[in-house]
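Read the single chain below, which is given as structure tokens and is the form predicted on its own.
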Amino acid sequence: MEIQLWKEILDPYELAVKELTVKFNHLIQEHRSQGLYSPIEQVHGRVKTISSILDKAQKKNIRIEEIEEKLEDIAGIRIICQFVEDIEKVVEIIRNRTDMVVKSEKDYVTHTKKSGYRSYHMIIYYEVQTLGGGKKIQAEIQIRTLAMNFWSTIEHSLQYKYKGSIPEHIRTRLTNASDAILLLDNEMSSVRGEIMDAQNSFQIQANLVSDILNNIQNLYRLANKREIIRIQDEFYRIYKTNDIEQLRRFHRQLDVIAEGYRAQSNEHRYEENL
């Protein structure tokens, strides 16, 4: 097959993990700017190389005509989580989404493999639109922990450079590896409370304090300058003593504050139009 041919194959699929990568980070940033916990904590997409497509067709005697129907995992998204538990409402998040359509699952989570990898792929059916109209391709989605994420990528370097026959003893660690991850992703939830709170508490300050600093440079507009530095200081004070509770009055005076300030500025255009 040409070069050329090749790209105008790839490039639907190039588009497809663009967009579903802004998708899924989107729903990242939903949850964060709303104060909620994301079960997503990563997203990473890529297109397999023309080389990979190839070794994989010829393993699995597909023809070059057949591999956009045959193989499935042309488009891949990897989707990173904290914890195990997240993982299932991630699958029920992507099961409920209307602009794709799962083809089929395969649990590697609950179902180890013989080699110890660890996760949960799902096969989507996903439209894009192309100079040539809308085509429908399949992509493969990824769903692990971050402890999973890491023992698959150390398997998958030794997997290429002893193409795929992993000496036994490296084989035999990489198996205590996995047993050891599996001990990790269970610690971590055990203490998953602890943490969500800690993260979401994080997350609430952040939030605040991004409001209360775009109320206060709207401010410099409508305010004098004394009134400013006294908001100013007053912020700082209490940013320092890390109380949520104090942060939130002081924004909801704050919001007062500017409210007010916006009623004057109006009230001192409305006379000039007199």
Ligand code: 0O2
Second form
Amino acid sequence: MEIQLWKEILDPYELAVKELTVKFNHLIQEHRSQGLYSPIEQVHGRVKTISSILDKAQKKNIRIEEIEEKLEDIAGIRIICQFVEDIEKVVEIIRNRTDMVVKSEKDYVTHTKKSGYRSYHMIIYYEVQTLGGGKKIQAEIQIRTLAMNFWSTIEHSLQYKYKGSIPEHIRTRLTNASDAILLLDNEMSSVRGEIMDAQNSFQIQANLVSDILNNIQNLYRLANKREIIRIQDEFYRIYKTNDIEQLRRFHRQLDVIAEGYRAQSNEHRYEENL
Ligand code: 0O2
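Now the other one: the form predicted together with this ligand, given that the block above is the form predicted on its own.
Below is the whole assembly, all chains and molecules, this chain first.
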């Protein structure tokens, strides 16, 4: 097939990967800006290279004209979670979305592959808009923990190095490493609550500080310089205490001050217009 034709075929997949990556990243942001724990830690996306498509098609006896129908992972999204429990949450989010239709699922998290590979796979239908109208394509979403991703990235590069026939002694090491990853994920799950609490309070504090700084910045236009310096000094003092409750109170006070200045400036404008 001509390169130009490949480009035409792969273009909607490029678009789908970009859109899906933006959408999943937005989910992370939405959780964080609402002070919620995000079950998604990172998102990566890729379109399979032409040579990988040809290799897989040959391996699976797929004709070129059947590629789009039978190769389900031309568009691939990888979602990385911190904890095993997060995987089920992400799966549920995807099942409930109206812009993706789940075609099939494979659970290699509870049913580890013989190689030691663990991950949750979903094949979805996703529609992109092109110059020629809407096009429904398939995409594979792999959902796994940071630890599972570490193992599979290493194993994948070894498969590449040894062209699929990894020597037995290395296989044994990989199987041992996979067992250790399972243990590591379980250990991390047992302190999940503590870790989530720590991360949540860090996120809440970061959101509060960012809101306060925005408010102070807006006050520059309304309040006098001496008042701003007083507010800033007060902020630095409270910030150093590391006390979220004090920050919350200061945030509320700042809202009241800002509201007072806004009302004053509206009154002023109203009088000028009389
Ligand atoms: P790439 O280069 O990552 O795109 P199968 O019929 O079992 O041979 P199938 O039908 O493609 O494979 O489905 P499966 O098993 O769900 O695998 C899909 C993808 O999961 C693979 O795509 C890999 O990305 C990943 N995967 C599956 N098994 C393993 C494994 O043992 N080790 C690692 N590291 N990854 C795995 P590709 O096209 O094979 O590879």
